[in-house]
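There is one chain below, alone, in structure tokens, taken in the form predicted on its own.
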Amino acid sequence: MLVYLNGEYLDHDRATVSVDDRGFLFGDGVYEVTRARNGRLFEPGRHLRRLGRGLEALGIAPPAGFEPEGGALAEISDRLLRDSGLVSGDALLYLQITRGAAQRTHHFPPAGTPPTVFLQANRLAVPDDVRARGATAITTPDLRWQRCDLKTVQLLPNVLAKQQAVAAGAFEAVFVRDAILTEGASTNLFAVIGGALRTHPATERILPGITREVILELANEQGLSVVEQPVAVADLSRVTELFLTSTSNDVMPVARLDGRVVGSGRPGPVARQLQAALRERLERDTAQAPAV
């Protein structure tokens, strides 16, 4: 498996990062996960814009070619997908940029310290079997910091929440803050209440997911009533559908939450409709994208 690290293409087992890297020491960096279909990236521009926003918030200068209008992501991804034999089917491109390697200090290293840039490609097994029956989820207190809108590599609260879900035999853990459902440990959250589609607004409490953004567009195109309003714990008795969205899961219906049946206990019509629309958009847009 080939990876890209700081300007070089290396065998995965030969790629190493300095123990002084600030991503390793402090979680001082950002990342993006981009979907590929048959060797073509889906919504790379949106991912680069979110990446740029995260880098700006952390005060990390974008490496050359990774600006929102840059072409490095596409160029590097093309080679990784091709040389890793991932030009058919679904794959994920993981990109991580840290502040670089420097003497350990809490303040930023000297100006000019080069950032660490890492990319790898992996096969994606889309969980269609889970989608067909509906996933299970649990709730857990949202103890994360106040800038959940930045896609940083500081993911320990998410890791602990996801492990809590795994230990409970669940697919996902849904965060609750101030009696409000915010999002999943690695997903965004949608609900259908009174016939309207609801999701937490894109504030600093949630990550502005790329799939979330696309789903909102598709819902409006299909004439669905959409309200960017949080779902309160007190609203759960009125929820007829609950589903999660992410780059790797598409639209994932939730059939049970904390052991209680959601709606009919099966994937609902809104989730199925939006999943179909998303797959159509994915197939269309990647078919029109430049080939590897």
The other form holds:
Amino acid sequence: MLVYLNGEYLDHDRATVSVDDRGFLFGDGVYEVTRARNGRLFEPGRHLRRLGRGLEALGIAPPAGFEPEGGALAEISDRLLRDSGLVSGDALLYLQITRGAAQRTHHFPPAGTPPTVFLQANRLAVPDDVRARGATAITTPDLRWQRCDLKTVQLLPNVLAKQQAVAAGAFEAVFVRDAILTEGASTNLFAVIGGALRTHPATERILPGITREVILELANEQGLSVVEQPVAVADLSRVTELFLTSTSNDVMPVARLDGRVVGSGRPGPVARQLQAALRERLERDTAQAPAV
Ligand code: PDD
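Form predicted on its own done, so how does the form predicted together with N-(5'-phosphopyridoxyl)-D-alanine look?
Once more the chain from above appears, this time first in line as the rest of the complex follows.
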């Protein structure tokens, strides 16, 4: 399998990053995970814009071609998807940019230190079996920092939360901060309360998920009543549906939270309707003849 690292296409096993890399030493970098279907990226423009906002917030100059209108993502992903045999079916493209390798100082390295740019493509096994019966989730305190809107590679609280879920036999851990359910360890959270769809507003407390954005658009198109308002722990008794969204999971209904049945305990109609609409949008947007 081939990966892209700092301008080169390398065999996966030969691609190595410096021990001085600030991604390794400080978690000083950002990443994106983009869905590919049949060799084509889904919503690449939105991913590049989110990447651009993250790089700007961290003060890392966008590497050439990775500006929001740049062509590097399309060009590199075409080659990686083709050479990894991923021109049909579902795949994920991982992109990481760090502040680069430099002598260890907490403050930024000298201007001109080249950022580290890494991309790889992997097959995605879409979890349709879990979707059909509904996932289980647990809640856990949201111990993250105050800029959860930035998709940085500092993911330790997310890693610990997800491991807590796995240890409990659950699919996802949902963060709770100030008695409010913010989002999952690697997913956004939606609920249906009193017939209306609710999700946390895109503040600094959550990652503005690309799937979340698309789902909000689809829900509006379908005439669903939507409010960007967080779900409080106190609202849980009135929740009739709960679901998670992400690039790798699409819409994932939650059947049980902390062992308690959510709604009917089965995937609900709103989640099923939005999953169908998302899948249709994904198929439509990636339907053209593969670019590779
Ligand atoms: N996770 N919230 C968090 C904390 C996430 O890490 C993610 C994505 C999302 C959903 O965002 P999107 O719809 O853009 O995938 C929400 C990715 C997939 C990951 O870390 O692998």
